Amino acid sequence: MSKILVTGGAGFIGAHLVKELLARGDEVVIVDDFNNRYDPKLKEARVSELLPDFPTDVLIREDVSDAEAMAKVFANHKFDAVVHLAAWAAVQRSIDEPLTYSNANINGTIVMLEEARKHNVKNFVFASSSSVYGGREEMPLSETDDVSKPISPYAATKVAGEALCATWNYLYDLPISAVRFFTVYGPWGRPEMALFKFTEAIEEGRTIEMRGSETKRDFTFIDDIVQGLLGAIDNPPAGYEIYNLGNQDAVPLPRFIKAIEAALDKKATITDVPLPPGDVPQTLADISKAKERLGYKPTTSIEEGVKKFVSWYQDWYLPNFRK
């Protein structure tokens, strides 16, 4: 049993990722703010339901980026690893909300790295994400391509962040995984996502907005991601490794939506509109290094995913979040 920091543990990924270490058998501490980003009603619905005897005292409702209170939360726990999920998401709002995301992901990202440091954890596990990549035409995306050029101030808080987790390795010997998320989807996702946002028009007869068809997204979900988190919780590395987390499936927007129609029974209006500023047109992730070392084995294809989440949607979402 190990004793493992989650921060942002009432989001999408930490939630499912701390039901599982809990199930494991696990220790666990939740740093999350819950912040309005979104509503915060499904941060605490997701604890409610997907956590449910979580203990308060080690629920702690605190921003990364305040190093007096992420200093008191290192100082009453000894942690033999953290996972640092707690960030501002989301490509177009960076856009607009440049300085609240570099002090969220950089910000944050330096006081765990420096607590962690203090406190001499042995392994630190970073989220990284696929928009790292910027406008790469060549596919798949590989952990030795270039991501200098990032496309987006959500972007480059992340390629900093990565470079902020080989600095504090090269200076302290801190072992570190940086894991860069495909576009991870499931029940409990965040309601600003193509998923969240299809789902509620085809089922309410809105006209959706289709960014493209040509348009590939690596679709990842959420249950793999976890499989994913838990290999690089379990095999520390022994300096700084990069790994991708995706599906290896480059899934083109209309066949996306045919997921969504085909489990909602219900056939999508659709427009095209042009890809925004800071959007990539396509991602595909090599996912060989994290099969070879983290033993990470995606299993969920679009089709079964979305089912699935619509399945969440149907049953749970509406009659208790939309009544």
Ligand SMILES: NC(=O)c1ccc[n+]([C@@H]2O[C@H](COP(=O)([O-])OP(=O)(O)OC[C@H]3O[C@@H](n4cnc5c(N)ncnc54)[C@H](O)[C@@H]3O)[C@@H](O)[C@H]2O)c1
Second form
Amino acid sequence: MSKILVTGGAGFIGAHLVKELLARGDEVVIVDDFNNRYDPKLKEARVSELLPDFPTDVLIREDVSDAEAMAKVFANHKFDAVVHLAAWAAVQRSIDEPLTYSNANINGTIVMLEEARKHNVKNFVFASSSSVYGGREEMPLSETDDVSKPISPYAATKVAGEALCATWNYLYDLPISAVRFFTVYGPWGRPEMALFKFTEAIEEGRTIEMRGSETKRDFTFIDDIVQGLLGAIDNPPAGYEIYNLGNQDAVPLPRFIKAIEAALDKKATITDVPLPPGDVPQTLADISKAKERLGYKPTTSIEEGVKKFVSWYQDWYLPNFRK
Ligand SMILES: NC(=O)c1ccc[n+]([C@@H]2O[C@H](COP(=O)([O-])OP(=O)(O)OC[C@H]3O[C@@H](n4cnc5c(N)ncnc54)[C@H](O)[C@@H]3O)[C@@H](O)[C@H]2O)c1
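Return the form predicted in complex with this ligand of this protein as a structure block, the form predicted alone having already been given.
So here's everything in the complex, that chain up top.
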């Protein structure tokens, strides 16, 4: 049994991860500030529904960039591993509020790395993103590719986070895995993500905006991401390593929309709009490194995963959240 700090544990990926960690007998402390980037009621609901018995004294409602508050957390607990997921996600909003993003994503990461090295933590996992690859056109995207040209402030904060991880590993020998998630989706997902917005709009009979009919995304189902994260937690590297966690299937938007239509049994009305600045045209992960070193093995097709999301949306979200 390990004692694991999960920052962002009330978030989409975090809550699913904590559920699995508890199920296998690990002890978990959560730090999450329940900020209002999207409806905090959904974060509260993830905790009450996915983690119903989670003890309130280790559900710490603080900001990861608050150095004093984080020093207290590390003084009160001896962690075997830190999984740092807390961040402001979403590309478009980062263009409007770059400073909010840099504070949470860059300063917050420095605070966590500092506390981890001061307390001699032997295992640090950092949530990075496929967005670090920027507008790169050659596919698949591999961990050794250049990431020096991010195209949104959000992506730039993730490139910075990785650079900080490399630095803390160099200075203090802190073992760190940076995991680059590729468009994660599934039940309890974030309301501003395409799957959520498209499902809502189709269900309500509104027109959906298809941002670039040529756009392709390597959508990765939440259960597969959690399996990859557990692999990273269980296999701390000797130094600093980066892993792509994708599904190795570049899904064109029309196929994605078809999967939602099939799951809802309802036709979409679609209008084509150009890809907005900041959004990357395509992603496709080379996952051979994570397969080999972490035992990562994604198994969920977009059609199956969308069906599971839509079932959750109809059975839980609509009855509880529809205004
Ligand atoms: N979902 C994806 O497709 C995806 C893709 C690539 C990378 N990521 C990264 O994975 C991580 C988790 O993403 P998610 O989709 O679960 O997003 P999310 O927004 O649902 O979860 C993030 C959680 O962190 C918390 N948080 C944010 N800033 C904080 C701060 N300063 N202090 C304390 N808590 C804070 C939020 O309240 C939220 O509960 C993020 O780092 C994100 O950038 C996600």
